[in-house]
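We begin with a single chain expressed as structure tokens, specifically the form predicted alone.
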Amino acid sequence: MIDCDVGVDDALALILAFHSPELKVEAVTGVNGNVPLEQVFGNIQKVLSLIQPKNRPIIAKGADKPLKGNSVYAHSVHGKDGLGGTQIDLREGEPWWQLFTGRADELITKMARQYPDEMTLIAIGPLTNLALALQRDREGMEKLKAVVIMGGAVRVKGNVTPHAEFNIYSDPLAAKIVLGSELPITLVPLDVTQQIALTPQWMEKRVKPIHNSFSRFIIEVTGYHSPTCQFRNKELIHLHDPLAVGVVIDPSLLSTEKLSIDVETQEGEHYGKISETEEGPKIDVCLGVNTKGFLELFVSRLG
């Protein structure tokens, strides 16, 4: 099950998940994050229309704002629509999903109870839906086999402020609730995701030669331009969210440490910062990664 705020790297994470036989994605839920919730939900449908999964996953809308504070969006990174202006047709009469009429937190707890000790929840957006699910049905959430979260900057700088990473910064209170919940959590922070990137060399040698709808989508959504060898004026594209999926596909790609983590929820310079602490439940925090191994996995699943 994947909870996301579909921007560029969320879309690539969904492609990786649905193309990996090790996983069966039963549901995709949307949360306010990179773009507003309505746009996120539309993007989930667009990406599923591209993937065309045979086992139509259940999709649900989640929180349209953080538990506390104002929404922050990442239009400068993902474009106004979250997918860099890429055009994907939603084919009428061919829905590749099943619509859940309730809220995402209801679906999350329902599925955790439906598949006790089997369901892994991969969270690659702000943690609002997970916090609401814990408030709704903590006992149900405890039936999850694992929770993998892309978020935070433990021993490196943040990407929104010098101290904070976007997903945690977008809803620090939700992050504090979830990371302190004693669920079986693996955190995939910037410490490892910033070591994983698509470069012009990977695009030219490995992605472009695939010549299918997925390789074309990656070229469009990242704004890759062959003559200049740049991605919308960037030199590389970090695969933050796909790496969280990679952890579930092949845990041996990453090395972890057991750490207790706290989240700063008071507004100010350190708002949204996560830090190591002596107290509180310990979670698995990824601090090392097999960069080439993951990139090989990612590219191999585009075919």
Given for the second form:
Amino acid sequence: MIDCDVGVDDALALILAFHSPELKVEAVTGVNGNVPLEQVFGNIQKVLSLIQPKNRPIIAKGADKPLKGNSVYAHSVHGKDGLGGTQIDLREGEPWWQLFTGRADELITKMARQYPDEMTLIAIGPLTNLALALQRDREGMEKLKAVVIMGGAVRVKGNVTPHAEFNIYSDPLAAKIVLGSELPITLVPLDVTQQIALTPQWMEKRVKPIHNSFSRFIIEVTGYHSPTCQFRNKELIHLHDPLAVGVVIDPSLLSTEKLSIDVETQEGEHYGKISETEEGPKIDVCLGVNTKGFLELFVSRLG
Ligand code: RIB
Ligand code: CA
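To test you: the structure above is the form predicted alone. What is the structure of the form predicted in complex with alpha-D-ribofuranose?
To see the whole picture, the full complex is given below, headed by that same chain.
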């Protein structure tokens, strides 16, 4: 299952996940992050209407604010609506999902208990829902087979402040709870995700020629125009969240080190910074990536 804050790269991660036979996406949950929760949840439905998954995943709304502190949002990166203004018709009567009436953290532990030691949770937004699930039902969370988290900047600069990455910075207390929980975590930080980018060259040579609804969606959601005027507001698009899905599809694409990680939760210059520590549970931190191998995987699954 996937916990997300649909935004542009979250949407691309969902496409990759549903288009990969190695995975069966049973559930998608939303969390306050790139844009407010209600917008995130509407975006999940829009992207599922594009993907049209046959197994109709269960979807649930989660936290609408961090455990502590204020929401940050990232409208400048993802646009006002979180999908770069991309228009997707939500055709009535064709729900490509099943609505869970409870909260996301309740669905997360329900699925973990339903599929003990089988369910992988991929978290590609702030970790608020995961922290709430741990606080309410740690035993349930311990039935997860694996937890893959896109977040943090270990040995590189942050992307919100020089020290902090967006998903961690958005809810540092939640991140501290989750990363210190002893769950089987693989962390996919900016150290590797910033090595994965859709460039104008990749768009021209490998995405545009696909000529289907997904390639057209990527062009629209990233605001790509042409090799000269590039993307809406950037020279390239980092595939942060899709790489977290890629780790589950083909772990050989990344190399990891076992590290103990702590999170700065005190307000100030280092708020949301993650640091390597001597003590605390070890997690697998991805620090190397086969960039071309992942990009080939990603583009191959758009067909
Ligand atoms: O720092 C990148 C992360 O923050 C991605 O998950 C992106 O969607 C934003 O949420
Ligand atoms: Ca995200």
